[in-house]
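Just the one chain here, the form predicted on its own, laid out as structure tokens.
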Amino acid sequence: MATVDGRNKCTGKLKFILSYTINKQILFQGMSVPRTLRAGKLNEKILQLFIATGKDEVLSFIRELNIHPVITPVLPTQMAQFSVKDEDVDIVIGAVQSDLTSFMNAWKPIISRFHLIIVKDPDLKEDLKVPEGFDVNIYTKADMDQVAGSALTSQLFSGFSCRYFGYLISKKKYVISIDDDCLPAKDDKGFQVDAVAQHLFNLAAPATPLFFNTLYDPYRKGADFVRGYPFSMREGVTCALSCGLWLNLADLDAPTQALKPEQRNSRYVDAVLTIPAKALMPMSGINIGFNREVLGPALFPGLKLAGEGKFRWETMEDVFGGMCAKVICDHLKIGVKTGLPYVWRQERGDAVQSLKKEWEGVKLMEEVIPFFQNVKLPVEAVTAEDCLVEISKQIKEKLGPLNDVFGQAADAMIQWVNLWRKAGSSSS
């Protein structure tokens, strides 16, 4: 904090807009250096901006008062490199197919230095085939039954939802999760994409949900904040969720894929952006990374469709959970990013057949979206767990009467929070 004569500390945050006046002084929302001092509003950030004007009268006034600034960086281009230690990361893989040999070998250059959690679909009968050369723990139905009980195992962790058991038992700060039908992608220059490194950079660098930057992620190399972006908001907020994308078979819904069976995504867009606050998005669990310490319990297996299948077209649990997560992030004033990294998604399943199973979910989303657009969480909800419990109550009250699946989802959310608390207490 800046000090005057080394004694009095001036505290307090001041939101400001940089503007010039004709009175030979630089004002911030009408406040000059003397006025700022009298109001007790001077801090390092504002002082640096006064100094940056280079005006002799401003600098002279600062020298006369013997104000000593603490030199700290303001612009993201001056900030230290964002990095994450390997030991703070778990890679979670939900195994819906038994032979993971080609999948693991394709990812080996990227994930072999990290600890892996592979969770076998409890409905999968064949033994898993996992090549050597990995630091890996494999979990099966027996492990799930021990932690959650056989009834909850079937309810929460079947099919693609088996990955959530990995989220539950991980003890690391960051979790990266990739479906077993995805391979490393290549960028627009033909180089292999390190999806893990990109997710970790997205999570380690701040997010900017409260004010949109038209150059997208200002913390990436070669980028910055555009003219007019408030200096008071350039520090950003914690990024809790990184949602990657897909080349080849994009995560389209069954109706779209059935109507356009030959459509493939070949567009590699070299961009990352923060999703603005209050904007919902359909999160895909195929390729994500998240800060488990901050957001962990908000990613849960809640909404289960009747006759849910083993293909992504036939599930909605990640979309529903993603809306919960986004509402929670907005409430806690943390961020969500989307864009890079890409993965190459292989083809699996029949969109026309899956349409018969997913159609229920398509209709349910029309009722879910207005609900999440109007969710209000109390100020007392200060953690992801608190928020999830509150959302479950509102789902039970407002959506439960519309369809039994919502009431079941609300119950599953409470069961999930209880499991999360149990897993946390057992590790402490």
The other form holds:
Amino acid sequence: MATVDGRNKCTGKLKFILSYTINKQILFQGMSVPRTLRAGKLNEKILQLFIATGKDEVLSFIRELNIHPVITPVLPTQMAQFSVKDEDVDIVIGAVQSDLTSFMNAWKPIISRFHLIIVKDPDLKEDLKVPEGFDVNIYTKADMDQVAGSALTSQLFSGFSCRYFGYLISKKKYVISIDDDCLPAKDDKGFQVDAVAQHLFNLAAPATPLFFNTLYDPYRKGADFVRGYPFSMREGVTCALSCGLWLNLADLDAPTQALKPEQRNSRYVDAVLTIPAKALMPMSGINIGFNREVLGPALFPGLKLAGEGKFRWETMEDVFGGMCAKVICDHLKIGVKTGLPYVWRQERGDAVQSLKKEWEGVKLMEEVIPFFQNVKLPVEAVTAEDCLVEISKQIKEKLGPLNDVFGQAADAMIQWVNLWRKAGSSSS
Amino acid sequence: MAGAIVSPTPLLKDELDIVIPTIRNLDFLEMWRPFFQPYHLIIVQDGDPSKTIKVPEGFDYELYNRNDINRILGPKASCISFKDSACRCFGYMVSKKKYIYTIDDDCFVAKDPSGKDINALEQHIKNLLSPSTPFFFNTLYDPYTPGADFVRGYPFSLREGVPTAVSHGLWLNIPDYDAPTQLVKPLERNTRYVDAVMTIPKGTLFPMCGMNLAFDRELIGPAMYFGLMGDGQPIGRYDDMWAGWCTKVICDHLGLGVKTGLPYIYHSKASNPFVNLKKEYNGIFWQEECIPFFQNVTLPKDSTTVQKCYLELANQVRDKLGKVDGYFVKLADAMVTWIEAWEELNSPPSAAIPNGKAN
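Mind sharing the form predicted together with the partner chain? What's above is the form predicted on its own.
Now the complete complex, all chains and molecules, led by this one.
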């Protein structure tokens, strides 16, 4: 495409419509009959035709209007600084246990400079114990009831899902969320990992879902796009979601952990990578960061298992929500990253006990895969909100008949979007 | 469920050939001796056929120079590149083994973070012998590695995985950058050891580097044509890229897996970025057309073998990329020639065929 604005040569897709009515003799010398060409867009091919005439009037016309072909630059990766301001960040902790003292003290050097939102599981009876020295707002059942009503609170925000209330009322651009049984990890060189800083770096740097980079995150220091990576894709897209991993107790399902009770994750994989477009993955909610402005309500409390409990082995809400979020990100052409940072996940619960109690989640996953692999979102859905409403319709229609849990999830999603809209319109 | 027992990796010494393209010498083999000596080598000598390539003592090998290639393939030799490491695919064609490992002659044994020498071949074999998981991404990477597993939420019906056709290894020290990046960052070295193998999801393309690559020749061999590059061609340094795009599309169609990650080798030689730029120049622009082509290509349901898929691909290359440049028409023809040559040299009924003799 040609552009009139010479400065804007390298970026953007300015469409310039030039109506041209030209005596055809200028273009094809030797043809005797003058013809009028219909007006159309001035694209590169037409521009070359004009220039090829060599006619002074045409050339000076082009010069006067300062028309240039747009060149896609072949540039090496921009090594700009990817940084995020502290005041753009909220750290949301869902308190499923009441005494947060050791958790928060362990994280203090990393999180004390940020604003914290702690949301207490509405089913938790004991009072929360939170140490001094943090900039924190605490929300309990009373606050949730006020915003959502007590019926909706218990439907949407119990157990691990209490943190979604934090996502709802946060006003910041970025949210980091870590389960309250996770501590800072050490990397392969023995240094403590600043999980928050890593999530923020992941979110600030672009994601690259359109083509796989074999050296993983090209924006990290010491890495780049490899030979064969198309230049037109090297700008990347906005990263909406950063999914971290876990050392010690990995996020395995109950059957797997029960079969290998001694297995602990000790492998520190020093990589961040973008999950390619169209690929699905199970998103664990244990250690994530996301761009709230862009992802909006796409992370939601929806899928509640009949026997859902207070251990991750007994939930599937984050995995289900994560699949929706990935589909939405693919549709909106924004990115999801996985890999660093690691957190150290403490021993808690008993896989065998959870397994005895709850098989449902594992079975449900089988039913949803074909749905998510084939879901299509309409072109008109241009925000995460639009997409979520559309997905919930399709879930109700296609998965609802398979299991009540899905119909309920679809309803919950709509309730959630309504709450989101209400909270959004009342924000300062 | 991923197995808990860690059995030793089989050597596969009678089932794997190591294909090495070279133009200078094979001194690098000395460093690889502890790992390569049990295997049969196929050396493809590029460049001047009158030059003698010295192979270190003790290796069992067959060597082919340009004269041999012309003699064996006759007129079909036109599909094998000259003056470019793309000629290595001739080695894939003449091999009689199930697996191929190909490595460049400036790649040496790397060390892992504990300082131990990495047996790259052993890791490739592990990758090829264990399944891939292209239909759903496992966030803990390769679930079949000891110590790892499928994460919560990974559907059980997908945990058996599919056969692995390709194992793509990486490089420490000189990274595989293109010329523009090399020009801007001549001193950058890859020092990050990422301890992971992962399956590239179905539907995702990737830049396949031929420096440290292993594949199952029986599953995907005919797709590993490294194109027309080098002497007399308008493009170079895109041989492996081309093979990678074709291979990935066909693997996706046939339900086969492609892995990337470990093992690392130590890449020692930084090629001249100005020379590279001249070779890659057309490729940099053409890849912008090629990528959408490969991302959107569909193969018909009745293309059930690699050869059929590849011939179908060649037609589509001729039709759609032929418009970009006449080179792609030539390339499409060469792709067909390659399959014809492959069929000739690899026609089915054969008793165990011994290795070729060293020249």
